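One chain follows as structure tokens, the form predicted on its own.
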Amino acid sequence: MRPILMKGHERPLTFLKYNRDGDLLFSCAKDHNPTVWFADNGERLGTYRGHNGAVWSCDISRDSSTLITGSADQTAKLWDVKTGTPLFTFNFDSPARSVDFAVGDQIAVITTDPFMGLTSAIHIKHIARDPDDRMAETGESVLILKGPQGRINRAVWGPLNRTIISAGEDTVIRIWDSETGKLLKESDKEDGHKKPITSLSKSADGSHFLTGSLDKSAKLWDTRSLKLIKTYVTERPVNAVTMSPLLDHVVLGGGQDASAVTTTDHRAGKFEAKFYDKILTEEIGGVKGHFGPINALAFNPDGRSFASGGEDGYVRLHHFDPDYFNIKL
């Protein structure tokens, strides 16, 4: 399995996302320019220029027409995927961290960081269907949820857009009612992570989700009941998690903190994407290659390839060999 190396970013990667068809890969980095690539050969299609700070995350509408990005410049932007034109800008009073379209792409959830005395918040925004309508919009939040301490690193929609699942620095996973803003569930202190949660990734059917944490573990949760299903233990902080839509595989990426990287041998950094059996929680293999911690992971919706983005500024695209599909434990 030879990876395709995609060099398009000047700074560390922060997020990767495939579109629903799996033919495009979107990457975000700290260099202000989200980029879109062909997912089969790694060719760069274009960049989305307009942000003035690190871009922390992105999401793509179901029909691949609209891209949403959240940035440290205190805005979230909607883009026309084909032309690269910015369609609308949501302005905030603090950096925008996580963005996620709801099913139907008519609403989005955006989280903002704590900043200058402001607490972190989860904003629900209305997205206009008609491009002409965008200008008429004020971009006001339909609902603002507050409560979590520290940064909210990820917030995503639950089943049928009825709930929002959030996780972040205060180690608690919360499920909110997206209509009323009421807090419905919190993860159990005993079962939960012991250090900040860095990443959250839903299964293809949305029935369960995976969280990765600096406590050197990843955990699999039931979306409706918030019960802990499995725990995957590694020997380094986890920055990124994803799971295969095809096989029962979980992938974790990480490495030591960026500040400690230069002081260690690159072999000691353990910068590999580790594959675990989802059910048995045993490690099945690893994919090495990055010269720095892995900050982003994404599985192609067809389950036949995956991408990783590192602190080294590279996106590595891996198409699996046939034998990957018959791994026996």
Contents of the next structure:
Amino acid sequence: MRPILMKGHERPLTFLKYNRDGDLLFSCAKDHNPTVWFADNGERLGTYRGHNGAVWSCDISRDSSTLITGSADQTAKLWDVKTGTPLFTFNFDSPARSVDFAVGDQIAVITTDPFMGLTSAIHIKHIARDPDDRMAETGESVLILKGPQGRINRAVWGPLNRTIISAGEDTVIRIWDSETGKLLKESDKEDGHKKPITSLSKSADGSHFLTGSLDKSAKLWDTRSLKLIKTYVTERPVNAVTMSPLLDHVVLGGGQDASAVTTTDHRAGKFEAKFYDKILTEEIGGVKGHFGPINALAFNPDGRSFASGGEDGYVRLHHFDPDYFNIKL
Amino acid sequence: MTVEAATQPSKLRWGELEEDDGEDLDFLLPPKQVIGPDENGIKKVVEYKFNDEGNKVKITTTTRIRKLANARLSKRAVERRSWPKFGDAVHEDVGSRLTMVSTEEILLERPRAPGTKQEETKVAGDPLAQMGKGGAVLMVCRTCGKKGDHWTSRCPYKDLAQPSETFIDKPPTDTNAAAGGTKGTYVPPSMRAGGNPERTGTDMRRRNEENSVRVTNLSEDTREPDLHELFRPFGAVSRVYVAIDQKTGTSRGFGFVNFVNREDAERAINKLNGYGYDNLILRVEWAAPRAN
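Next up, the form predicted together with its partner chain. The previous block was the form predicted on its own.
Once more the chain from above appears, this time first in line as the rest of the complex follows.
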């Protein structure tokens, strides 16, 4: 396949997300402007200007009308996807990291980093849909959850918005009740990751999710019971994970151990996104091309293409060849 | 006469008239015809124009219209396609190089599948040919493809006719041990545990493996044809092999000759061991120590 290279960001990429229809790709990077691209040919549609710090993640409402972004400038902003105008700003006392819309787009979960004595927290915020409601919106959190030590790298909604799943630097995955804020489950110390969890990706139906960690592995968990289902082992710390909505494939993207920097091959473009069979946990193959560690991965909801974003600032959009769908292990 | 005279001018006139008509029409080209896409998607466009010499030319262009499978955008997505650019993209000109199709073809590279070659090897089939690659100890067994610990004739999985094509490393089988030999000793198939179901229909090749002769201290230029020529007088030779260093292309100093008959092999060993060949004294022996 011929990947499409998109160089719109000058700084490393942090997050990639497709909208629900799969025609738009949103990219967040350490430069302060999230960008939206057309997912078929990689043409840039626009950028969202307004943040003053690295943008760590984003999420799009189901109708692709509203974008929420979390940034290191201690704010999370709501934007109009079409015009790029900022609609609302949530202010925090520390950098905002992970954002996720709930089903229905009425509420969102935003995590904040530990900063200056404050511990990390998970905030649930109400999102007003009407412009009038928005004026009246105070931006107060509906609920604040605290408890994890260290950064919470990713927090997402569980099935039916009843739970919130969080994972972060303290290597423990936690499931919280979204109404009461009570901690319901924690991942088992034995089964769990041994190093900070960098990424989390839900399956298309929400029944299982994948976490990737710096301990060079990714683990597949059941959403309701938090039971460990599978483990995928790589040679590199994992920075980004995603699952194919169409086939039983898992994609891991990673970096390079600091110790390996001087001993690696001089060939450029050799950071690869590794494909694994979800059930057999065996490696299917790798897609090379990035010049730096891969920090973000996203699969198109139709399962026919995927995008990867790297430390090199490039977004590579890959449309699969027909024989990808016939791969047999 | 008058009549003739009359008809001739009229003939000419008729002819001229026709030509005139033709010339008049020549200035007008027939209109372009488009025969729309039929059920196979084939569209024909018929055009008329003048070529360089001023002749009327008919050009028929046949094209096949194919609908790309992937352009299935929902209604909203189609609408989004026509949104105006905003933010930094506003001032983008058409020639901006932000989005480029990669010049390289990138494949989903499968991990090294068993039995197939790695990217670097070019020689087809023979794993022994990978010898020169590492430059380190390069004992490659042809039967199981495992590098580094035994030669083909000492392969613990010798009973396989062909290298097996699975990922899984077979645990060392007990075939040798049961026959009383240690791992390194050659145990012929007829003496191995598990009986000898193939006694009658013994594999031709296997017999030849038993008649394998190792030749050492070969000169650098020695190749297969040389060995074949040298050993041919002793009997039918089924196979010759000379180990070649891939990097330099020279012989690594040893090779194997498989005779069809054991007696021929024995005679060859007796006669050629110590034979001077290309300024070096050859050492010729059985491929593995064989108690006779």
